[in-house]
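The data below hold one chain only, encoded as structure tokens and taken in the form predicted on its own.
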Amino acid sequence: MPNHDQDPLIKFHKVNKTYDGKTFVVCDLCLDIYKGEFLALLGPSGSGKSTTLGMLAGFEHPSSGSITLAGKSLQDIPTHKRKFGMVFQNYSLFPHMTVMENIIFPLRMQGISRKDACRLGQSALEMVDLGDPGMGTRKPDQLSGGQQQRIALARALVFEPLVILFDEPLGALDKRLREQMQLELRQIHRRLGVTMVFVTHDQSEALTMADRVAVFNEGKIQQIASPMQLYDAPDTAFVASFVGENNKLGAKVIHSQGNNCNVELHDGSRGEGLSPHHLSPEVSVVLVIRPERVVVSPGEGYRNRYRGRVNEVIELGDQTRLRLDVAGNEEFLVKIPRTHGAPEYRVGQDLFVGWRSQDCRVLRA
């Protein structure tokens, strides 16, 4: 695990990027990346995450601000001298070369002898669990998508880079293989301890692999935290909606003290939750609650307790999903684990739902 008490290995300080002098693709970016960390840059298309990776790699240059590596500016250091490994979505393997030739290509460009390069290349293959005899003589078109992805990773590892940069590397794989590669990448990171920066728009991918996740939107980091912190305690309505499933109920603030916030929902009912920011009375907010934290038929002691009507019942084997009409939200989702003797629900049924105040976030609308 990275040590956040140490100085960061990489530091973005007030970095801006614009192509036309008017619209900022990345705006006032401050970001610390620590040695040995697996950091995911997560966000929708156009949020600035890939541009941030490109500036770190040297493919793009900041319009202003600074990027440093171990305290030294990267401003005038070209891409090939930054000692960063790169893994792309399309693998970028040379089809006319063997697996070994692909892996040792960056070493040969550095003038390393073929004998020494092949020795290092075999070690890299073993790092990604492809050390079987004969693998190095195969061509890329003889490999599966997952094997090609691991060859691309071996090529990035072969020269012992300071950092490995991933630009949506699993996007071309099918769902099963993508999930398998997520776990394999996580295991490789834990085994080697190399710093990894991973760009993705897939929130499950980021939550599965990363030590920390930086959520981007409109060129800015909305929140950077561990996966569970992001899931349990989103700072903004955008983060709450982008990371996992969430129910939202529109409201306005009645009273706020410390982290506790009392609100009035649009239908006149009252609610209570925790807020990461101080909110003044009358401010428009959303009450945010995860579907699995909602309790059906809660006791009278719940501060958040509302009448709902079942609009849809969806059976998914291990769980039942209810789509309800609650406090004006007709798409309110509840996830209920299926257990022996669990009650049956029907469309049109009236019931009560509730949740604990500590499970609920109150965020600016």
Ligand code: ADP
Second form
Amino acid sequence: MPNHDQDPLIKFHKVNKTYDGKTFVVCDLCLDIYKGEFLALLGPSGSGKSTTLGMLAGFEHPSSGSITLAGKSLQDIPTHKRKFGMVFQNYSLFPHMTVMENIIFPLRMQGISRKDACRLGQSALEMVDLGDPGMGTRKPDQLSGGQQQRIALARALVFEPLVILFDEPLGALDKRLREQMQLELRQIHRRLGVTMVFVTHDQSEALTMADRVAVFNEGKIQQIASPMQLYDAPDTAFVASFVGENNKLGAKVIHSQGNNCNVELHDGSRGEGLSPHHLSPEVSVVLVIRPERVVVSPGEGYRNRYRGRVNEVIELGDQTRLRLDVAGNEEFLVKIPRTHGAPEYRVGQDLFVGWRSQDCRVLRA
Ligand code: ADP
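Given the form predicted on its own, corresponding form predicted in complex with the ligand:
Now the complete complex, all chains and molecules, led by this one.
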């Protein structure tokens, strides 16, 4: 795991980027990246992830602000001198070259002898589990999509870069292969400990692989945290809806003390939850509750306890999903593990649901 007590390896300080001089696609970005970490930049299309990665790579230049690597400005350092490995979605392998020629291409460009380059190339192939004899002499079109992507990774690893940058590298693969590659990349990262910065719009991909995830929206980082923190304690309504499933209920603040916040829901009922920020009375908020944290038929002791009506029952083998009408939200979702002797539910049934205050986030609407 990266050591956050050390100085960051890479530092974005108040970085802005505009392409047209009017719209800022990256706004006032401050981001620390630590040596050895796997950082995912996650967000919807157009949120500024690739532009951020591009500025780190040197393809783009900040309109203002600074980016430093080990304390030194990257401002005047061109892409090829930054010595970052890069892996993109379209592999960018040269079709007329063999696998080995592709991998050693960056080394040959640096003037390393063919013999030395091939030795390093073979060890890079082994790092991505493609060290079998004969692999190096194949052409890219004789490989599967997953193998081509691993060759692209081997080419990025071959010169032992300080950092590897990935821009949606698994986007072209089918679901099963993509999931397999996610686990493999994670293992390669664990084994080699090289710093990785990975752009994706797929939240499950980011959560599966990364040590930390920076969630982007409209050119700003909404939250940067470990996958579990993002899931359990989203800081904003955007993060809560972008990462995993969540129920939302509109409310306003009655009173808050420390993180504890008492609210009134739109239907007049009362509730309680935790807020990451101090919220003043009357502020409009949204309560956010994960479907698996909702308890059906909670005890009287629950501070959050509401009447619900079942709108839909979906049996999924391992779980039952109920769609309920709760406090004016007709899409309120509850996930219940299907265990032996679990009760059956039917459409139209009235029941009570509840959740613990610590399972309910109170976020600015
Ligand atoms: P993401 O990677 O999150 O999808 P991008 O960084 O690619 O987002 O894009 C952010 C915004 O910048 C988008 O509105 C996009 O259209 C715009 N943009 C990206 N590259 C360019 C460019 N070279 N010229 C002009 N606008 C661009």
